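Below, in structure tokens: the form predicted alone, a single chain.
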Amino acid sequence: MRVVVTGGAGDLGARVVRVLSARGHEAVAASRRSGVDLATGAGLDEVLTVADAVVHAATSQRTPQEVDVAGARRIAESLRRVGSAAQVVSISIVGCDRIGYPYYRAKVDSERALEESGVPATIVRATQFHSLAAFFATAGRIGPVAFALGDMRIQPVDIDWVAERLADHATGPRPDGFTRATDLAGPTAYTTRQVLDLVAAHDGRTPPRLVRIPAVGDALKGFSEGRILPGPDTELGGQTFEQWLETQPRPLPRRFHSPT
């Protein structure tokens, strides 16, 4: 199969490309580096003309309405324009419809754009990746003190495992229309205290004193109240946060890279 991966030069997208290639498929990394710009639609028709499937892994923390949402719409429009029956598999976030945060709202809008497009599409929602959980622990620490949002808990997931599941959907049976796949999450949920302790042990540092910040506003309350946690029917898999930490440099870098 020929599978086009938007955001194919990013962290998640590049992993999807590698998985597909290892399985013997023709994986095409579509990004601005290869002349495909979702924000404008440039290069889309050319790359999608002979595609059997599309994995929409491109995203932007700064301009999600242009890349995530308008990008999904442009992919669907391009597929119709070139007469392709390719299915679209799009990554989203567990709980995005329960959090009043702009980036999460954009994910909901992206899902809706594909639902309204009429092209065969599968939405795969996943929890936050391990790197984001680690970022919370490192960015919120100032010397011996760490700041945390209310009673927030997180159930991070292995990005490599998510890439495998996206590849599974892209090369699997094409849905008749729009569908939501089973949500994906890591095996274990952690409190902020647990994440802080695990990262401190990894870095060889003393665990910080935790200072909780009140959750003010709907978005922060959503995170604090556990609206990002998966439901009972979620598929669990991949490495645990502890296993992921064992593969990371010491100390962990105090920065977060967007997965795409």
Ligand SMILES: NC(=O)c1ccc[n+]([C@@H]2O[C@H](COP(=O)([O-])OP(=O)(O)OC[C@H]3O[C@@H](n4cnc5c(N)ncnc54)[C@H](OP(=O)(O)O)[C@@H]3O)[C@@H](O)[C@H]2O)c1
Second form
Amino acid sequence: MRVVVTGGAGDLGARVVRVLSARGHEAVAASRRSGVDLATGAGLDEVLTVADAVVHAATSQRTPQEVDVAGARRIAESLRRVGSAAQVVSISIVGCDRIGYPYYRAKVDSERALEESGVPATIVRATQFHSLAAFFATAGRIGPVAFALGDMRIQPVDIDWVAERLADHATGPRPDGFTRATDLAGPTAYTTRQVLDLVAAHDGRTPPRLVRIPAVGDALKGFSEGRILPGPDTELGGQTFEQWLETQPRPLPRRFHSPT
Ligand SMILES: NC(=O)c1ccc[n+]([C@@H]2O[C@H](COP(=O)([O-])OP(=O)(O)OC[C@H]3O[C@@H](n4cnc5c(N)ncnc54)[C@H](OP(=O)(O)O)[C@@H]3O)[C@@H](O)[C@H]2O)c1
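Target state, the form predicted in complex with this ligand; input state, the form predicted alone:
Zooming out: every chain and molecule, the one shown earlier first.
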């Protein structure tokens, strides 16, 4: 199959491209660096002409309404224009509809854009990737002290496993219309304290003292009240946070993305 992967050079998208290629499919990475701009629609018709499926993994933290939302709409419009029956598999976030954080609202809007478009589409929601869990807990670390949301629990997921599941959907049966796949999460939930301790043990450092920052505003409240945690019907899989840490450099770089 020929599968176009938007954001195919990104953290998740590059992995989806790798998985599809390893399975013998033709995976085409589509993003600005390959001449496809979802914020304008440039290059979309050309790349989607002979697509059997599309994985929408492009995103912009800064302009999600342009890339994640309008981008989803443009993909659907382009598929219609070129007469393609390809399905769109789009990645979203567990709990995005329960948290008033602009980026999460954009994920909900992106899901809705595909639902309203009428093209065959599958939404796959995943929890935060392990790299983001580490970032949440460690971004506020200053020397021996870590400023973080003390009450937060997070059930992060293995990005490579999510990429496998997206590839499964893209190459699987085409849905009749819009559908939500089973949510994806890692096997274990962790408190902020546990993430801090695991990262400190990984780095060979003394665990920092946790200074709890107040959960002010709906977004932080949502995180600290567990609205990002998966529900009972979630598919659990992939590496645990501990197993993922074993694969990471020491000390763990304090960055948002994992190396692809
Ligand atoms: N991080 C997490 O914990 C997490 C958890 C669950 C779901 N997700 C979802 O996973 C998806 C992928 O996230 P990621 O971390 O892999 O993102 P990423 O590494 O930041 O990659 C984003 C990609 O989008 C492309 N892009 C940005 N603007 C574009 C535009 N105007 N037109 C076309 N392409 C554009 C970029 O390529 P160019 O620069 O070449 O354009 C890049 O390849 C997102 O939808 C995110 O919401 C993430």
